[in-house]
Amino acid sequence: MLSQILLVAGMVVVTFLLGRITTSSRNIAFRRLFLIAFLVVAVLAILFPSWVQALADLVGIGRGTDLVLYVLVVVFVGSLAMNSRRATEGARRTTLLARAVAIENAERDFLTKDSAR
């Protein structure tokens, strides 16, 4: 019980954190520490997996393997909206930009034809 409410509560967070704005420099910094304690956590965890083993046993979960995979389930999430975030973001600014220069075309044109008249 104490394990589904751990990992139902990181996706959450994780969908919280995620869908927020990404292009502070706050949000940047956090991803990077973010991926840093995950890999430094995946290291620790390679070295001794009998720490994985009492984690697991400790939040309620029968194999260490099992909590590595459900961990690994919710940075996969995480990373799947990070990606579709970062993904619409892209196609916004595109969107601007188009926008923008057909603005400029139009006005350039426009001026092009007034001052041959």
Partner chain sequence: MRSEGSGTPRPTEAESPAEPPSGPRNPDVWVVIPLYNEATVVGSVIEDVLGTFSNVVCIDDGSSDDSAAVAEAAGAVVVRHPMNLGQGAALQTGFVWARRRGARYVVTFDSDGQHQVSDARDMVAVARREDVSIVFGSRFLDDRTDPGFLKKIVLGLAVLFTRWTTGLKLTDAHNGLRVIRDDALQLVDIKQDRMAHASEIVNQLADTKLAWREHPVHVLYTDYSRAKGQSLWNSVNILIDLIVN
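Numbering follows the first chain given and starts at 1. Please read these numbers as outputs of a predicted model, since none were measured by experiment. The term rigid core refers to the most C-alpha atoms you can superpose between the two forms while keeping them within 1.5 Å. First, how it differs from the form predicted together with its partner chain.
- Arg93 shows a C-alpha shift below 2 Å between these two forms [criterion: core-superposed Cα displacement of 2 Å].
Next up, the form predicted together with its partner chain. The previous block was the form predicted alone.
Shown next is a single chain and nothing more.
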């Protein structure tokens, strides 16, 4: 029960946080720290499987491998949210750039034709 609450809450928080991350230095730092922490935890879990099992027992999940799987799902969903957000921002920038180029070119042609008349 405790684990279910933690995991669902984690899923929501991670999705929300990563989904709204922008390019401010605080957010970039947050993302990097998160990645480093994730790496450290992963290494520890490989080196000391019994720790994972102990943690699983603590939050009420039967097996350590299940805990690893659940955490992975949370991180994966968060990562999807972050990528989708970044893709949207990239597309927006592309659109603005393309529009500026298109208008600029058309304006030049338009004014040339206008003055030729």
